[in-house]
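What follows is a single chain, given as structure tokens, in the form predicted on its own.
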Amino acid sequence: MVVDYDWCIGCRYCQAACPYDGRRFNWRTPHVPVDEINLNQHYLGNRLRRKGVMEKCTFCIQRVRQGRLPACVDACPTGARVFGNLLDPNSEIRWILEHKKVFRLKEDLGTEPKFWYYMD
């Protein structure tokens, strides 16, 4: 679940909430010089955080709409983050979760986490 940062009144709740320990409280108000800004913000993704929010990964939101990758995934210079469709049978995610050993951090609370580690 995304965090909506127009809503958020800072309580924390939802970090006390989180088993997996995603969700960071912003303490400072952000000191991003004007000509780093990126004009082009996404409402539920790469905008500016005002101090006193709840903040977490939304995999690039804005960035996985228009059928690219997460910026994470995309910078890796090691390959080692995939993303993709579980839906798609034929998709690498899919291929990964078939063929090596995987795991979910936590999946015993049966929150179905969709993040898998995986070995060779």
The other form holds:
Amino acid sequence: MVVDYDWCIGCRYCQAACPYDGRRFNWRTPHVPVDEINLNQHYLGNRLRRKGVMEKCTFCIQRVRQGRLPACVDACPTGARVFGNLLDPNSEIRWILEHKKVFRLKEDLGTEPKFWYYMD
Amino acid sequence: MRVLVAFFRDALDNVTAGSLRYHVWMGFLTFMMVLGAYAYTVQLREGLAVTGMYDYVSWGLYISNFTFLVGVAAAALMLVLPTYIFRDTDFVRAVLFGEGMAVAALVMCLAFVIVDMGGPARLWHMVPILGIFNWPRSMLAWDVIVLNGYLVINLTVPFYILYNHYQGRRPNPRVYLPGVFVSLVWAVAIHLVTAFLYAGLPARPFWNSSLLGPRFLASAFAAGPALMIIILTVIRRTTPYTIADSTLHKLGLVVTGAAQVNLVMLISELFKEFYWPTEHSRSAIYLFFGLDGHRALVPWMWLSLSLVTLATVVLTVPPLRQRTPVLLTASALLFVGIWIEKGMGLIVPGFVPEPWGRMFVEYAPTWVEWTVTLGIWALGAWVFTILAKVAVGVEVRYQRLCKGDAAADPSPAKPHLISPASPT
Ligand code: SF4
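The form predicted together with its partner chain is what I need now, so please give it after the form predicted on its own.
Next comes the full complex, this chain leading.
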């Protein structure tokens, strides 16, 4: 799920509705030092936000669409994070879901999050 | 068409002329609105960061007032129903003001929603056809429909009646009664839909309750008519328009009934939260007793509880309720008590503790929020004063037309003579 930063009116209804504390609002114009701005931006992903709009994790849509992994998965030194295509029966993520002990947060709410925690 | 122009010209003449007290009052309201507008420009420039809201309490004073005022708007039902449906002659002289109060409350509601938006300039994104109106899936889209629809009804029905009285004609019930019927259903709908906005969020157990909607209605039908009692008292003291004591006391009866039901529901809510507190009761604990040393809302909530209980008890005793000063005081106490409870006492604890149970800084409105809020209340009072003044002007004139020679005696003994609802 992604937010269209040009379309959001900033009502924050989604923030009230989110049981996972997954949303962040731009209460003021976000500041990024000029020399740190990534010019390679994606409309729904890593672009500069404006003030008064909602944002959330996009699983790095700008990287994933190019077949790369989200930045946090790449950066994780222990390889604790696994990202993959749930629809592909041969993917690593499907293997983990089938062979490891997994759980999701707040299953009782019926939100079916696509985010599992796993352990051995 | 000419009559229409004349109507508006006369209305304009009417609202621009008045006693010194009237001008001071309107000047004061305008001043407050300008102050509010200034604070709003600060918020537009800097962003919502100038409010006390943040990611863990993302709605505050604005949405609190919005929620409360939806109730005030819905309360017009309690005047419309007896007037047009039960043809109660005591309510006839008050109903136009009830509808005016609904219009003013709705204008405030819309203003509170707009100042709460992060991108008010992008609001057209939810206008059907121009943008995407996510109906019927989004509860907010439902709320937009019911609020605006209710505004239209409450503008057109009284306008039709006043416009006919202006021309010395008796309004045709066949024209306005359908509007009245729709408005009855609609009044319940606006408050129920607004309650569903919150009750439909399982993420916030404090709101996720089936009693929320009915409780909204009960408290609204107490607070709205309570405000009406106060307003009618002011109108009959400051204008030639006569309102009988019996009208005030019948309204008092409405307030009493609603306040009693409200109290019963409150007790049942308290029982559910505190008899066996679960993880989901933490918001209520925060609200009434404080949580982890955070207790900003506690004094307010106990104040509200005492005001509501005291007022309800006093109103329940007929000899007390029938004394006008007591009725007025109890109405004022009840109104303030419900404002605290159905405003900040409802919205803020919904966010506390946050979804993982953590506690952060407590929300406190900033000067920008208070100033904008006062400005919007002034806007509401301004709108109401104008509507009421036009209504009084037209009605007093119509009263004279109807009574002919008896005009010198504007006794309310036969209120049905000027009744917009009088049969045939
Ligand atoms: S704040 Fe959330 S619910 Fe509101 S318009 Fe933006 S994305 Fe949609």
